[in-house]
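Read the single chain below, which is given as structure tokens and is the form predicted on its own.
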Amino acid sequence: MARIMVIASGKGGTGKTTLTANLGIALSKLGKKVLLIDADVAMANLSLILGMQSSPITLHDVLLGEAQIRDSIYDGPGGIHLVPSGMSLENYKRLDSERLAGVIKEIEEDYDYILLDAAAGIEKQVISAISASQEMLLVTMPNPPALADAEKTRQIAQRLGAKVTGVIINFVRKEKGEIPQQDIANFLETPVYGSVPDDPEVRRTFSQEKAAPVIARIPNSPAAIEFQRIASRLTGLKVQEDAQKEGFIKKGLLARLFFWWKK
């Protein structure tokens, strides 16, 4: 059966299109059956980054009821596959983003991930999204605005039961003025998968003459390694420093209190 996770931020820009299709692709290439699900049915846009924007049944068609979920899957590069979401506005305000889950039910046995693109903010649809999905995987920016939206989202996924399994911090450049990372993880009580840097080559995305993720096009680019880094987080093949560092950051005050006094 399937881990479905939502990757989500509360803010718009944090690049969790970008980590969805990349993290989808590095699962891939670990061997796992993985289908990314366009949950953002205002703002499609990560059909757009897999070059597969001319689909022609989509999530709208499922949500509206008139067509079914497997009609709506394609196969797209690096071995994953894909239900976009539409692109018409009159679809949008027609769909019923609630059934997404009963959908997504239909074809958790399929998969080994099932990774969920959330829209920005915390409307309906982010809502949908989060309550169809087990975990989330919070994306966020090393700035005080992102970090508060990543921080509401972080409530509003354990309001409705999905493990916030861990935060991806994005566009890390480490100039002065960055939150750190371990501030991060504490002030969101979640431990970090991942600390992208800002790298040029995911800016060059749409300047092929197709679109394809970094990790397809230049799977050496710092990126695409700490993208790689983060899925084998997710399947568990960790190595031992960022076992320690996980732990660290899930302890709770008292207990780090108590391990530095019995130093």
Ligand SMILES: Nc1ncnc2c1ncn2[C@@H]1O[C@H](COP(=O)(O)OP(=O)(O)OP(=O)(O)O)[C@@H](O)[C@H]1O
Contents of the next structure:
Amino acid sequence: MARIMVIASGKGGTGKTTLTANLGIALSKLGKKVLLIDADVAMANLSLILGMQSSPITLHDVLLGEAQIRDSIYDGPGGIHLVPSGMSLENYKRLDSERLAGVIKEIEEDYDYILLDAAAGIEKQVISAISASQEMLLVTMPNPPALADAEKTRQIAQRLGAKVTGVIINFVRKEKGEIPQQDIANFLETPVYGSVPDDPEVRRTFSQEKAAPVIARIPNSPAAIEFQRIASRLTGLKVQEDAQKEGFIKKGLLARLFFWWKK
Ligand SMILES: Nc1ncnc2c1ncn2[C@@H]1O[C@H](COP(=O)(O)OP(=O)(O)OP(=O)(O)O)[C@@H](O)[C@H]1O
Ligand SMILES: [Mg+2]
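Could you give the coordinates for the form predicted together with this ligand, as opposed to the form predicted on its own above?
After this comes the whole thing, all chains and molecules, with the earlier chain placed first.
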């Protein structure tokens, strides 16, 4: 039975699709059976990042009730399987995202991990992706606007019954002004599963003729190493933990910053 996990952030451009692709390949390298689903049905990017060709049958067809989910699964790099989303905006307007949970149930026995790449925002398609998942990985950046959106997304997950398993902090530069990891864990009341550096190699996904996520191109680059560490942690392998205290203590600058907002 698969762990069904949605990768969400609220805010756009935090690195959800990047994490989905790289984490998926990292889990596959650990011997897990992995399916990635491009649940960003309006702005489908996942197949592009994975360097895959446009596919005849997509999640759009499945959510329109015109194809079976099994017919929309394609082999991807590093042993992963992918359900891509379609590029047609015309179809997008007609599709019924509430079918998602039901169609995932049809294939959950076939995988160890099913990762859903969610869209930004909290529109209907995001709600459907969260509702179809048992767990959420919450992606944020170490700044207040990203954190505010992550908190809203966390609250939605709670209401919909998805467990927020871990936070991934992305674009970490270890610069002055960044919110420290422990404060982020405290604020979101969720353990930090990874702290992914801002790594220029990640941006070079499209630098070769065939696009490829960083983990497939340069597995020893700083971001790729962190994606592999997150995968190990998810699968229960022992990883070197950054000092993280037990429990979540609301104190410091961040607590003051959000004191009224969180009430
Ligand atoms: N750790 C990183 N270091 C450097 N660049 C990164 C990193 N993570 C993501 N990026 C780059 O940031 C951009 C946005 O990433 P991505 O598309 O994964 O975000 P997203 O959250 O899926 O966006 P959207 O909300 O639009 O779906 C991409 O160009 C990606 O290559
Ligand atoms: Mg995306």
